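Take a look at this single chain, the form predicted on its own, given in structure tokens.
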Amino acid sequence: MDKLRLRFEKTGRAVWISHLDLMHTMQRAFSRAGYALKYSEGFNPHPQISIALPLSVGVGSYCELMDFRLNGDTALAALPARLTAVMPEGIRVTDCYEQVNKFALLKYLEIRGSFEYDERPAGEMAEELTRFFAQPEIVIEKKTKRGLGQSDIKPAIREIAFEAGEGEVLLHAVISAQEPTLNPALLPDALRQLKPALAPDFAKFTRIENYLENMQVFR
């Protein structure tokens, strides 16, 4: 079949599955569900599957995307349930359809997260975080292929908001997925580097949705 796209969730215990292990998990799931993945040609054939923007270990998602090809025709409507039935806990396939946009056009990620503070009041922290990320530039040190370098992460933050919760500050943001790429982990990193008093004791993030540059949902 032509290139197909899978949309799936990776939550709960599954957030600790690495990208490489996830690829192996997907291959086994297709086999167990009775689907034959198409393989590349050549001396070292491999399944024609690819996942957009691999997640960091510990980050959850409700909007992961994987492209793949199958040998022969199949009923796409039945595929999500059949795959989910053989997946490990925390991975649920929610949709399958023919590819619409190439991964290169995926521009923004909507994320939710929480910053946990053991002793500092969440309401006060939410106000301080809002002021910090409202700065016109946020220049931090980050790893590059050439070593450590300076980078302004502010242009990669399209929207960001903080709200006090029970013992935590809830975050909602829309960040750049590609060119430039902003790993959500750089948000608390920026605090540790530039204003340690605001750095959380623990931070976690979950992807909610993918968008094109015009903020239409990516498919």
Second form
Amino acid sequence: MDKLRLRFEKTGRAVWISHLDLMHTMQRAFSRAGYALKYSEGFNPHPQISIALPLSVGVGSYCELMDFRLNGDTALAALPARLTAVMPEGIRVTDCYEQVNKFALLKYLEIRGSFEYDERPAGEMAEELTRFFAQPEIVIEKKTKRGLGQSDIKPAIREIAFEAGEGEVLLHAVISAQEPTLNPALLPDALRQLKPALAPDFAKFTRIENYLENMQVFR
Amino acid sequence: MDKRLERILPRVQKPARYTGGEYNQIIKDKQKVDLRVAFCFPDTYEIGMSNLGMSILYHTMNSLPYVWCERVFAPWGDMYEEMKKAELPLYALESGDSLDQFDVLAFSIGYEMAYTTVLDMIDQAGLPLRSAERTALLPLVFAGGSAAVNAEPMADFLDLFVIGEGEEMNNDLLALLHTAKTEGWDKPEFLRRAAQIGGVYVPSLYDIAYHPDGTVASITPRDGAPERVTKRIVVDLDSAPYPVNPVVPSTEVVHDRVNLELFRGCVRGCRFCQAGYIYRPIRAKKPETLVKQGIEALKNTGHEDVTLLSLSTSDYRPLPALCDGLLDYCESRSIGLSLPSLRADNFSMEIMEKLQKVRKSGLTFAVEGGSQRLRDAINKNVTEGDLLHTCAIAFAGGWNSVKLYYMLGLPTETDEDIVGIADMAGRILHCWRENAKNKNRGVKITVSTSCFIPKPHSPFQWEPQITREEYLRRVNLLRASINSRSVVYNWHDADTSVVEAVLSRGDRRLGPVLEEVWKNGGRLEAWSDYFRFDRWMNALDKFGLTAAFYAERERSVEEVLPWDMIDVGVRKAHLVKERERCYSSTLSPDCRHQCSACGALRLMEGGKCDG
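The structure above corresponds to the form predicted on its own; please provide the structure of the form predicted together with its partner chain.
After this comes the whole thing, all chains and molecules, with the earlier chain placed first.
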């Protein structure tokens, strides 16, 4: 069978599984479900699987994508339920289909987040945050391979909105996934660097959807 | 998930080991169970999740409908600090509930260096350390595992110990506790009755008197507790529970694989080896059982490796049949089969070739002694001829790395024996030159030494340990004797060995010492990252005790030993005889050639020892 693509959720306790461990977990889950992943040829054969845009540890997702190959044919419709049945808590396979777009075409990510404030009123914070991220440019110091660098994260934020919740401000944003990549953790980092009064006591994020350049859903 | 935990996790290394939620974890409705058991492993997740005993007992305890048994591991230093700061108590992985919601804390202690971690986990559960200060029936705090064969240093802290194999005993104990909880017994009543269960040792029911010189004068049981507590075993391993659906860690652990246990006990009787005596009698599983369980476990876990466990794999009679059966399944699926604990003497070409089909690893031999005389004295039945013969086959088969393990400080060891280690490494190097197919790749011969630790219930339980200074002198002698660049020498520090020697043959007077070490920050001391020798010496000093008394003193055979109330099956007279044979460098035949009537068979009503 040709290149297949899996769509799955990684939420709850599973958000703490690292990318490398997730690859291993997937490999074992396929084996438990009775699917034979296709292995690479060569001295040290390994299964040919690849996950788009590795998640940071602690970030949840409803839209993870993984490409893989199987030995032999299989009924794709049954695959999500069979795999989900043998997954650790928090991983749920929602779809499986033949690959359409290359991962390189994945341009935008829709994310939701929560900025938790233990002492400060959420309503006030939500307004201030909206104002802060409306600035024409947000230049922060960022660790790169060549040491510390200056970077404007604003062009990587396509849409961003804040709404007050209970002890937290809810964030909803569309950010650039590749070229440039914006790690959502840089959003609270920007506050810590440029406006500490707005920096949350804790922040967490969840991916909601993947998009092409033209904002069509990336499958 | 607890808010405090959620905020800590992004800051600690490998957070997945603190979250639970793995595939095959056992979740029950806590409203519908009567006893909640926290199964505590006093080391990290990676070590504990690699432990087959832990996996077996997790499933046997959970097989009781009124019990929910969950796993608890000791957090690494960074997590420990964060938990303290956030005032987050220790919790169980399955439910995330803190330990104050549990009826039982059950510890598995496989190693003396874990003692202070046990204290730390009792403290993190919010409980007083000492059994006497925990006056209520619940939570019951008990321990088992191989360190329990001399539980005395921990006697003050645990309510009871289970001696031997826990598959049946733990559930007998939990059944009694279930009744006790339902009928509202008090703790003393429960402990009195628990002491009547075979294998259960309740230290508070034994009075220990000491001579002025610090040796034990007498051990007196009270309230009907048995004079000697006899180790429990499982007679038939084929019908014994084996978890074919173990929890599959979502993060890397030390042994990420299916573990198959071939047999318990050992036919060899190496005189330094505690395991060779305390796990007797020998009981093997049928190869059909193992193949069936192995395949089922591989299917249920998705593991890519399976390992055969025992004290001496080569002594498993149907080994070829077992390997064939497993390889039939494994080879086509790229599943690796590994066989640790092979002996040099009957390591056959056949077995080696079978393994080569899947994956090739280095060769490791526990030679233990540098001369034939010394190996005879310790009853390590390996000859240099066998070893060289095995190496010749291995080198011709393409292996190019050999690891050799020795102990320094064994009874009767002389400088000649130590120099003999270097000579043997030289002859193995010569053997490689003569047999290797491809010499361009070179060869690596690694010699490792550790300091001999006399262990309770072994024939050397009366023997002194050499001092740290003497160990270092012997290390330097060996270093000076090795003169090839292809031979690498590693030696373990003797500091841990000294502390281990103190604890393994210790008595109850060490209780305050353990508490003092823990108070000064001692935990996870099996890790060199956290081990502090001075902390132990200072604590011994504070209570007027010395390491020399426990470690370096030769004990008289007439002396009452602190662990004399524990009966592991093998008779003391047999140990005495074996020790005497050491001094005349006399080998004892292995159990297969001649039964030595060691005494362990009486543990097995109607059973047959596979020796």
